[in-house]
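Listed next as structure tokens is one chain, alone, in the form predicted alone.
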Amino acid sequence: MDLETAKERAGPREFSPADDLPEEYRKAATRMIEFHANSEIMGAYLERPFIRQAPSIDRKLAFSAKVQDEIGHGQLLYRAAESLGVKTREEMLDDLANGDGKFLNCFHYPMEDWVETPMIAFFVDGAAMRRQATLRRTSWEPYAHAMDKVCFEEGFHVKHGEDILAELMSGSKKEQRMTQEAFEEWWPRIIQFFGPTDDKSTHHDFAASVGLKQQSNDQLRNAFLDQYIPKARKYGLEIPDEPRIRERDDGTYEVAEDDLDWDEFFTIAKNDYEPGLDQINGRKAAQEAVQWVRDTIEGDASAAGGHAPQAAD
């Protein structure tokens, strides 16, 4: 299939591994899904310490389940990307461990206190849901299929994060103050979650033309603001003065995008943000720590003549 034919046919869940797709499509889809898979993994690593630090057994269990879900999402997405035939799952995991794999800006920042957890589990996961819901209509069917499961589970994550936020904002004055401070620190990063402004996006036009993306970065960002500014206020959070938010006559919102620190954003996009290097190095250390497990599994597979053992073995 040539590129023009792919653009003409592009529609929700239109293409599968049975289609002979042009290289441009396969590379663009791989880049997009690999980025998503890396982000699921790195988000899980950011939240993992709060399995221990959660203040109750119920919160510990919920965080444990959430981290397992996010790791599972990553593995599911690596398989969806691998089915395009450009990179193997192992190559993508190696790139992530070596600092070559890219992932979402929010997961480059350290998270140190419990009051920060709803910034990820409510606001960032809520932003992710805005984007992932549209990806259920992406043209690469394995990616869309993975989104069915991811969106179902992310819905629970957002509710969990909202419950933590509600608890903190109805707690002591100190908890309320600390949560507001965390919100002010994370708010600009969350708004940048959707990527560069449309005029600076280098991948959107092609991805949209072949049905990989359904909405632009700015469309998703504005839809998130419309939904989450009222929710933040509902729990007593004050929207920071910067970046400036303008309310239109119809009650929708838009951000003054020039108020955001795009130099920092693009430094992060290159994996050059100094505080985020600990996140990347942590992933590399984790991969090296379990290398013996992969070696054992691969050794068993070789001993079995390359055939995977049956579940009952």
Given for the second form:
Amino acid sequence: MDLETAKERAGPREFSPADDLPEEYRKAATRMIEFHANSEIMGAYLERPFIRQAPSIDRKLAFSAKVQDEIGHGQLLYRAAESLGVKTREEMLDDLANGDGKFLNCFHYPMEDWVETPMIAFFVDGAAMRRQATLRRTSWEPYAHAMDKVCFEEGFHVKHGEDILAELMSGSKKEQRMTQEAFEEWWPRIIQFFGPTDDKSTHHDFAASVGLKQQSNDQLRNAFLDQYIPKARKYGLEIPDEPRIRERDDGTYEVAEDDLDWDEFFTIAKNDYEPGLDQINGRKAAQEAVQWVRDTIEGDASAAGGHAPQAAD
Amino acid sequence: MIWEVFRQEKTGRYHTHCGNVHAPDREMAKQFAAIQHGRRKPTNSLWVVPREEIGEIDSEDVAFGGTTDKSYRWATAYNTTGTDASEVVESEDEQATAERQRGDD
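Shown: the form predicted alone; wanted: the form predicted together with its partner chain:
In what comes next, the whole complex appears, and the chain from above leads the way.
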């Protein structure tokens, strides 16, 4: 199939591994899905320490279930990506370990305190879900199928995150203050989740023309703000003065893009941001620590022979 | 030889098991499947798979789980205030449906 035909045919779930797709399509889809898969994995690693740090058994169970889900989402997505025939799962995981694999800006920042957990588990997951719901209509069928399962599970993540936020914001004065501070720190990053504005987005036009992407960065950011600003206010969070956000007459929002730190965003996008490198190397170390498990599963029993089994953390 | 048949109603949907046909080879199995399973209900595509190629593991071989109370991993377990995003509501509805069907099959 040539590119023109692919653009003409592009529709929800239109293409499957049975189609002979142009290289441009397969490369763009691989780039997009690999980024998504890497983000699931890196997000899971960011949240994993909070299985131990959870303040109650219920939170511990829920966090453990959530982290397990996210790793599973990563695996589903690598599968959807490798079915395009451009890169194997091993190549994608190796690239993630050696710092070449790209992933979401928010997962490059360290997360240290429990009050930060709803910033990821409610706001970032809520943002991700806004985007993922639109991707159930993507043109690459295996990607859409992965989104079906991801969206099925993700509702629990968002509501659990919201429940933590509700608890913190109805807790002690100190908890409320610390949560507000965490929100102020994370808010600009969360807005940058959707990437640069449409006029500065390099990959959008092609991805949209072949039906991979369903909505632009601006549309998604608007849909997110529309839903989550009222939610934040409801729990008593104050929206920071910067970045400036203006509500238009039609109820949509305009963000003053110049108020956001785009130098930092693009440093992160190149995997050059120092704290992000710690995240990447931390996952690499965990991956290597449990190599003996994979070797054992693959039947190469001798490989685990000389090494004392290690825990990943 | 028995071939299990999976039907897909519309492009992009899942192929779900709908029955089987007896046929000596793959070509005949496809033709029989089209006649027996693709004529009455809307069909976009059919798969035929030799029965012996299907791997099965059942509840006598393994304890499948799904019987422990894991309400903490369902959206329905969390009460939040205000209107939820439509996709969160949709996910919660899908989970509630799955929860209701638990034990039905």
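Everything numeric in this text was worked out from a predicted model, so none of it was measured. Rigid core here is just the name for the largest C-alpha set that superposes within 1.5 Å across the two forms. Residue numbers count along the first chain shown, from 1.
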Displaced residue check between these two forms: Ala18, CA, 2 Å or over, core reference: no
